[in-house]
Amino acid sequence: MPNLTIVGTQWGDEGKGKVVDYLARTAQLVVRFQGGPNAGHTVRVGDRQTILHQVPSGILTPGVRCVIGCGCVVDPHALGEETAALARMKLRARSRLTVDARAHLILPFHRQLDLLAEKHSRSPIGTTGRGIGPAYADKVGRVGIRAADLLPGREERFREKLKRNLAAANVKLMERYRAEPISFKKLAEDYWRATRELARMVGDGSRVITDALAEGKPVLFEGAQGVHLDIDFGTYPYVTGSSTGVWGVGPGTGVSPLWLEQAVGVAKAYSTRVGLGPFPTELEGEEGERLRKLGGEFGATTGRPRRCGWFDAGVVRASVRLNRLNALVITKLDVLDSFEEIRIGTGYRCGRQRLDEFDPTRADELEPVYETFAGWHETTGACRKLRELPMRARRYLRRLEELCGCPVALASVGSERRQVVEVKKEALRWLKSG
């Protein structure tokens, strides 16, 4: 039975949550390998919409176990709220979820430092203010507090680490931002009490995953953000704090990359971006606002309006190459149903050069080159088979395949779980096995 890695090919918000939920029917284990509660995966089943921030989207499929890998940063308060909400839905999330003992924790001072740094910066990058960057900075600085530090019998060790880290954080709060310091006693008591539920879920995620792979069980690896928000390969410094591509699975789970077999990239039928940073095909004015309204383009985590633009094939083509993707899933095709004309960014002019692939190190110099397509003016939400899609919609998907150099396996035509068209099922052995 194959394993599969799912990554976003743009700047996040591509609809990975729905794709993971759809493909999890074949999985026995779903693993989040990077990110924190700055990600928001929205899944709609019937009339019920669920927004997941840290728990892998596979949790909505009964019987599927889930792992939050060591490459993630975990906010215990947010995770507790999330698992409590799932419990109210009669989903036994806590008994099916393992948080890797090596995963680093987000502390309240991480969130405060994140917000203040953004507020006082001369060059803000548009973070979610959830403390992700400061938590990863502590991890790399080798002073982070990990999930293992919350286990029973380790309270004194936890308090010692917290005292050291809080002292450093309070210096920054007071001297750099003129903010009030945080009380150690109250923080230590409140945080330890709030993490008792999380402590019961802590385990060796690496062992859980490797054992499943060795037994031939189908394992789905889920990325949180998009490839172009990667700390190395994204539009630096407008990026997240972790590795968002297939290359992040190994260090993010403790699993050898030699296990990995297939990778699928998720892309919207157009482009969006939250926060600041380069966006070559961005639309401003009425067209951009129309896309935003039709697509409901507001952040699942922050509620911020997303910047919208036409599909950028150069961005997705770079993701295909970097991840060696086997197939693409195109989401929100239905959002384009009413457009008279639809444009695709096919490449870029950069001075006297013509580039066919997005280059994040020269992103501010790129001028997009477009192709224009006639819209299909038909509703696609009820389509389930390729032949049911309007001819022009099929041509659009075929052109995306050509420009991105990767077959389209699925196309999503609505937010509900069942609104999926299998375009080229044979492109993914995962689908054939299910």
The other form holds:
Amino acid sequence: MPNLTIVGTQWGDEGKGKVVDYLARTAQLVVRFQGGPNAGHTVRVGDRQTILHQVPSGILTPGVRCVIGCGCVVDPHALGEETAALARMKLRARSRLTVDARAHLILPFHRQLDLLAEKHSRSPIGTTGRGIGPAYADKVGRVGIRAADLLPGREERFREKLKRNLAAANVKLMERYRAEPISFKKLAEDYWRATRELARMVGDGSRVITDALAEGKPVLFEGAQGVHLDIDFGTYPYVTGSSTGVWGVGPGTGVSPLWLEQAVGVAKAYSTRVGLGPFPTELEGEEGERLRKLGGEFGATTGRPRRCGWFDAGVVRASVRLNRLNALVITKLDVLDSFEEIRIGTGYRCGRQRLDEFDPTRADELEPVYETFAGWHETTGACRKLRELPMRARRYLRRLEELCGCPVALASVGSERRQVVEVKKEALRWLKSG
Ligand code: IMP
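Could the form predicted together with ligand IMP be given as well, to go with the form predicted on its own?
Zooming out: every chain and molecule, the one shown earlier first.
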């Protein structure tokens, strides 16, 4: 059976949650390999909308097992809220979810330090304020506290580590930010109590996944954020703290990259970005506002309005190459239904050079080059087959394929689970086996 990795090809918020939910129907295991509660995967099933932050979207499909891999950073409070919300939907997460023992924990002071660093910085990043950066910083600083530290019988050792880390955090809080220090006793007690549910889900995620792969079970790896927010290949320093591309699966799960078979990239039919950083095709005026309104472009995690702009083929093309994508899924095509004119950024002028791929190390020098299309002026939400799409919408998709150098397997035309058009199903073995 095949396995499939799903990544965002832009700056996150491409609609990966819905795509994973759609593709998870044929999965037996769905795995998150990076990020934490900074992600917000919005999934609508019937008239119910759920926003998942840390739990893999596969949890919405009964019978599917899920793993939060060792490359993730886990906030026990946020995870508890999520599993409680799932329980209200009659979905039992605990028995189907494994949190890898090696995953690092987000502690309350990570959030505080994240928010204060942003507030006091002369060049803020526009983080989600969820403590992601500081938690990953502790991980690579080799002082992080991991899910394994929460297991029964380890409370004393956990308290020692927490005391050491809190002392360092309090120095920063007081000296750098002139903020109140955090009291150890209350923090240690509250946190330990809040982690009891999580402690029951801690296990060897790497083992669970490799066993499933060896047994030939279909496994889906669910990326969060997007390739251009990757710690190495993104628009550094305006990036998140983890590896958001296919290359993140290995260290983020404990699975050899030699297991990986196919990868699909999710791209919105236009572009959005939250937070600061380069965005060549951004629309600042009325058109941007129109996209924001029609697309409901407000952050699933923070509620912040997203910056909006035209599809930037150079950005997606770079993701296709970096991840060796087999196919693309284009989301929110219906948002463009009413536009008279639609533009695509086809590449860039960079001084006297012409580039067809986004280069984040020269982002300031890039001037986008556009192609203009006449809009289709028809609603697409009810389309399910390629031939049902308006001719101009089909032409738009074909042009995206050409410019990005990758076939489009599916196009999403609404937030409902069923609102998907099969464009080139055959590009993904995963779909053929479904
Ligand atoms: P952090 O991940 O909270 O440290 O934020 C770093 C950057 O990544 C900021 O620009 C955030 O807005 C962005 N970011 C983080 N998570 C997401 C996401 O799930 N969708 C879109 N942007 C995100």
